[in-house]
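Next comes just one chain, in structure tokens: the form predicted on its own.
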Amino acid sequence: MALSQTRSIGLPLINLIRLKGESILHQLHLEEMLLRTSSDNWCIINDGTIDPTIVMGVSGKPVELLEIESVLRDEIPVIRRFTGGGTVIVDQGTIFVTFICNKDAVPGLQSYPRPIMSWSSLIYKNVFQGIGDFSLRENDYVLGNHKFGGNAQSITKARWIHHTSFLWDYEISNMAYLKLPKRIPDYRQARDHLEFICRMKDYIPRSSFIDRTIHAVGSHFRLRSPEPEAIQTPLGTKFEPSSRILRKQDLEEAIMKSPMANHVAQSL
């Protein structure tokens, strides 16, 4: 039996996931599903996605983190996902890995925001060993001080999930389309955004990456690689995806409704 074979014996089973271009929204439909339906662990790659779209956390308020009428003005799609976590804008530069597993997968881990975060960033370690500065730094995977790879978590009763969006690229004209938000990470220092961030295309190749990661993975569990057509929700399983798009008429309510929209209307 080969060495790998004999390593891999007595670590969790999980489905690899490999999609290229995958629309963003049909990525969280399909992450939601396997949190609440499957019993499975799985790991997804989305190798880019087709058109920008800004991603908001379940919490998050587009008044306070988008420019709006930029927004409107241009047509740039706006998901608010099932997750938590902050405000992204996302394209064929960005590179998405997600973990979904359940409570005992990974010998003890706390099921808790903290503890997942600092496991998957020893995946990462490995992933970027020899290349650049890497590590974590609050709920950030940094090169250095600059952010490179932005996460959300949700966390069940029996499951967990934890996506990143990685920025191997990413256009500077789109990064006009986010506000400064109000609660920043210490180590930002108030930095705007193309000062805070960077491209991963500096530091590694786009194959190299995900073959890596790929490996780094299979350090942790045992790979099975199931076609993703095959994936379905179980038979006799209600599920309704929460994460979606926001109408034109949300972004133009929450314009009405914002601070400054107030603030004019009393002055008139």
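Quick caveat: nothing in here was measured; it's all calculated off a predicted structure. Heads up, when I say rigid core I mean the largest set of C-alphas that superpose within 1.5 Å between the two forms. Numbering follows the first chain given and starts at 1. What changes on going to the form predicted in complex with the partner chain:
Relative to the superposed rigid core, the position of the CA of residue 205 differs between these two forms by less than 2 Å.
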The other form holds:
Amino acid sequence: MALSQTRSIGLPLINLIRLKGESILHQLHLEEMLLRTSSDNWCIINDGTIDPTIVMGVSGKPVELLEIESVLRDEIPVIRRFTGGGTVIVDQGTIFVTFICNKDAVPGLQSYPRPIMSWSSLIYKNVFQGIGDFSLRENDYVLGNHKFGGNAQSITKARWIHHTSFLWDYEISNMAYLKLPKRIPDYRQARDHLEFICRMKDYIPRSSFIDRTIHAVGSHFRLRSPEPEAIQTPLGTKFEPSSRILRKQDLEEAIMKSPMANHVAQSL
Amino acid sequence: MALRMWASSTANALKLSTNPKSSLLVSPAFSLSRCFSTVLEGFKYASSHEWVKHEGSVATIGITDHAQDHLGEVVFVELPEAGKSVTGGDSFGAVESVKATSDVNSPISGEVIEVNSKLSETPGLINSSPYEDGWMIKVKPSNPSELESLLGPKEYTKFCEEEDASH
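So that was the form predicted on its own. Now I'd like the form predicted in complex with the partner chain, please.
What follows is the entire complex, opening with the chain shown before.
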């Protein structure tokens, strides 16, 4: 028996889906559907998304997080996703890696935010072994003290999802759409976006990152390719995804209702 | 166990911290300090870490001290509107903490008659006062017998200890 087969005996199964250039909204809909209607474990890797898109967490407030007027002017789509966490702008330079698991898939892992986050860092510690000074720092993946990926999670009664958008590369001009968030980790130390983040491409080739990630996943799970019908909503299941694109009207209303807008209105 | 719960409920009423922490040997990658969380008498508990206080025709629901401790600082709460139905065992809302949304499940079935509006401005009440100011919804139970299948304080305490010990 091959060594890799011997290694994987006894490990839980995980379905591996590899996408390239998939729309981030479609990816989020797929993920939420699999979280809520499937009983399998899943690893989804989406190598880039075509159109630059802003993705906020479930509780994100556009007026606090975005330069809305620039976003409206340049018609950048804004999505509110179903998981927690902060705001990212994603594009072709972003690599997405997602884990969707049953709560008992990983032995000894409690399905709470911090243990799941800590477990995920073991995968990437493996990926970056010998390549960069990787660590999980205040819930961010960093190389040194520079963040290179945004994490978010959602936990249900029996399952959890942990997904990451990795900055393999990014456009400096896109970062201008994002404001400095109110809640920032201590290690950020008031650095602006460009001083705080780094590009993964300065450390590792794109295909190597994906290959090494799949290999690292294989040390925790037995990988398999799913049947196409496994990726569909099961017949008779009622499921509506909650991630949605904010309408232009939603963003305009956010500006109108903002404290600054009210202050200007009162002083007129 | 009874003395600790009495002391906890009194201290909780006085808004005093009641959580001495005890570290036990666990796998370093997943280590969390073990916490003797507050569990109150007179409440019923679900294995998904929600509590119910049944008084007359109203049941008040929230998440336990054990849950809030494991979740971390709550920054956002998603709640249903009054008038909606909830089903025992199913999600009725969610809390956000540490970049994660976590479903909150109703221990019983019924109609939501009141929602804690303070949580939209002060979600941290769930951490600071999980059994009092941090209550989430009030429900008119449609099937009060569901309460009998929930855990009592001692059973829930034991459940938490076993759950923490196995991870």
